[in-house]
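One chain follows as structure tokens, the form predicted alone.
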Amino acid sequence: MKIKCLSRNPDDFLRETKRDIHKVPRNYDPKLHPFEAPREYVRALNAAKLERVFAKPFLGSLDGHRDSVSVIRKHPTSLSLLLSGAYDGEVRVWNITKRNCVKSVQAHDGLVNGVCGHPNGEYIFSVGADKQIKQWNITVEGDIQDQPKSTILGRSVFQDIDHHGKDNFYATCGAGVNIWDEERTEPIRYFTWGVDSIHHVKFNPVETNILGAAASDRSILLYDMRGSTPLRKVILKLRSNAISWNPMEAFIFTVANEDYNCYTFDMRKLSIPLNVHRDHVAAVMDLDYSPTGKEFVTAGYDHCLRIFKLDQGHSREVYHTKRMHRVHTVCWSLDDKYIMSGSEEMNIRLWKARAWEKLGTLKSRESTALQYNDKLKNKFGNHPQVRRILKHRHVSKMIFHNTREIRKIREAAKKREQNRMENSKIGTVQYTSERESHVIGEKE
């Protein structure tokens, strides 16, 4: 004879502590919950409102520079250290956790054009308007010696510097692109392609022998450090100010352009960009990718920062303050939580990468609730009320009016093109897409 016994797991109905809430059994049968979708919609609406209520991105500023900040860079091994250079030739090391300056040195006579760190974190390099490359010893705490370890005098002004991701090589740019060995005083490679000046250079963090550069003749150039000639270049309508490689996808890079846009390219096909990112109302001066490779932040001449998703054409976030002037440089922290920006009024500002995110340690119930709210916002994000709340941003009066003016200009240009096609012989005027219209040509 078979006897069925009732068995219960105490973990299903007992509390862990007396202060914990009672566990209530729940039946997930959809027939018993006919109003589940309306209930979730209300929760999504409340989650969207709370996101905007708690959106306070500004954390603090690092004061101390006596002239405009020209460049800021992350320390390659430390999350708490930040490198910066100014227009008066001063290089500073900052402790972001304590929000103070660890060390400052008068590195160059004139503008500091570039700063970078060795991958092991033991050295930093700087270049300036005095045609010098200087190597500095730096400790774990961020202390720099008053005198550089080595100094190299170049033939022309160095506009930027970047270090190889693994080996003891670094690249500088100016009249051309030079590849240097740390143990030599002469470059081991020299690249040029008929341009008078190259103002930005960047190594690929994945394919470490590939580097990209932005030139003053409106071109973007790609080099292979192992070769003797440049690989290829693409020419845009206006000059590009900066280039940044995606840290997770080796072939993807994004450039910041003078025409208020950013362009994402695949280095295997430069004839057409993958995406055009536009929302700025002035030139884009600098940009940097997040460690996840899904987003990047841009610094604008229009006194604001914008955060873009890689696959979207419009920004998801805009940061600005009443006192912030033109933003020259920006970087995203290695822990994907903070953004640092350097602007014209001598300040370095610290921002949250997600404006509504709660900092510090979260309890398990808190993290579960936040994840649930994120899923609800994604699920109901296209509903009119939820979308209006999530996309609404307060901007300055200057940005608001300029955005409206640029929208009118683009609509008028689109209308002219449409009229030209309608009043021309069939086939004489070809339609040009938005992505193709900004590229003049590709050369190999």
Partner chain sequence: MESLLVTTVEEDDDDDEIQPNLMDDESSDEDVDDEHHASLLSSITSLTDQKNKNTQQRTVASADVSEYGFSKLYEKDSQVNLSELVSSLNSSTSAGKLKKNIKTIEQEKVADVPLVKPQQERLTRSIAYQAKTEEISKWQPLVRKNRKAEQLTFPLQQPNLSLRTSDEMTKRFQARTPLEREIAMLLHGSDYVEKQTKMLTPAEERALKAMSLEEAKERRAELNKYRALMTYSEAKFRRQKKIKSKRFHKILRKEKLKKEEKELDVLQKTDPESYLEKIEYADRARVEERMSLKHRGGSKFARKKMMYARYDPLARQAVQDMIEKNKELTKKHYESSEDDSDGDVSMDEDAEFRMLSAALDTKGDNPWMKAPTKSSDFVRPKKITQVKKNTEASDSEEEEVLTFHPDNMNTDKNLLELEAQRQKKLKLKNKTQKVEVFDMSNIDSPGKEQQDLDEDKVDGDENDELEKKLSESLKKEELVTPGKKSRKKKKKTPKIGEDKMADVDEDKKDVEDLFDILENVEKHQAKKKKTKKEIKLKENSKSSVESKKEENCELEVNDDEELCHSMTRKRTMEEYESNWVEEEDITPAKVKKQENSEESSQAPNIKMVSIDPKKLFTIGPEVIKSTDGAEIVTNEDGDNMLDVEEEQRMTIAQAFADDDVIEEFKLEKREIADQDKPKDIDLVLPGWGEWGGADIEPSRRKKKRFTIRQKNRAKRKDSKMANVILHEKKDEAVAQHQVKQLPRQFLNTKQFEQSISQPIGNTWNPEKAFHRMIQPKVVTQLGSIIKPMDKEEMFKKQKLDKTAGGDFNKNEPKKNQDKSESRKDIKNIKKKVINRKRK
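On a predicted model such as this, the values are computed, not experimentally measured, just so you know. Numbering follows the first chain given and starts at 1. Think of the rigid core as the biggest set of C-alphas that the two forms share within 1.5 Å after superposition. What changes on going to the form predicted in complex with its partner chain:
Once both forms are fitted on their rigid core, the CA atom of residue 21 lies 2 Å or more apart between the two forms. The Cα position of residue 9 differs by 2 Å or more between the two forms after fitting on the rigid core.
Coords for the form predicted in complex with its partner chain, given the form predicted alone:
The next block holds one chain only.
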């Protein structure tokens, strides 16, 4: 009996050598693939689940400080070095790859208020509560001498220090903002605007002569290093704790505010923030932009870090551990892969910038698969099931309850406002948008 079977030409499906890729005959005619979308949906669901499975952001902690960490800063030229200052006046240099402390120096009496590095990476500066600015030599390995290269004694306490992006200038703040030339012991410029005590100052990394500062009179100030006067001042409802400039968009900066929010401003239009980022349930202490300028990370008084996208109002990620207390300071590594945070309980923690990302070299197939998964998550991110998985984060009890409470408060306020509008004469109660409501005024 002769039975005819389905048969194929082996030429069509056999590869010629072992190193060839497998021949996979495909017909891309959409008529033959009626279930494309559902199949991709399932893949997206799986991708979302896998993302959550692999989301393990915490890499390790650097312990050694004997008091709360007040400030951490990136080394400008080395990815593996990290500078930190603590409340006991100690400055430490860390090697992140080895996860050890390279050097520790008792730099100041009282707390270290600020640390910064010279852009060529050859020396660092520190300011403390003892009214001193100290300059330290630092080697490529991160070793610093016990004695500072130079010390400047100021008239008042310096609250913060930041270095110019290119030239040999640095700025300190305290009572006003001082611009220093490295070669001189007196400031080359001194900015004041009324009676103010400024606690944070930051150079614009792109337009290197512009500075931003946060003052304790709830204002944000802008300066031009070359001018004789400040440029402008914005007063918010509560004081801003820190300011950070976008390294890729010269006119964009974000401030971390006491009112649990972050505000992104365009330097050219300060009357209204571009975006209000809110998710924290306590004051935001510090923030730092990713070097790509697409995201920034914030340190919260509510024991957690959050990562915000520049154009989104809510955070995409929240990092916390059981043992981490109030986070004072945070920075995003220069290769856009890691985040470092310094917190009250004396630890510096190392995190991944993208919690599920696989570090190290990827095979091409692996990276293709990951990219495809990313695209799928993006494509189906609006579907409730996928969204639910992607958005789910575990948070501490405190944050969970506070979030609920704050939401209730906000809703109540909103309702109250609405009622007021409805029950008063038309035109007497104006509607103010969320963005407007936080700014008191822009001062020339």
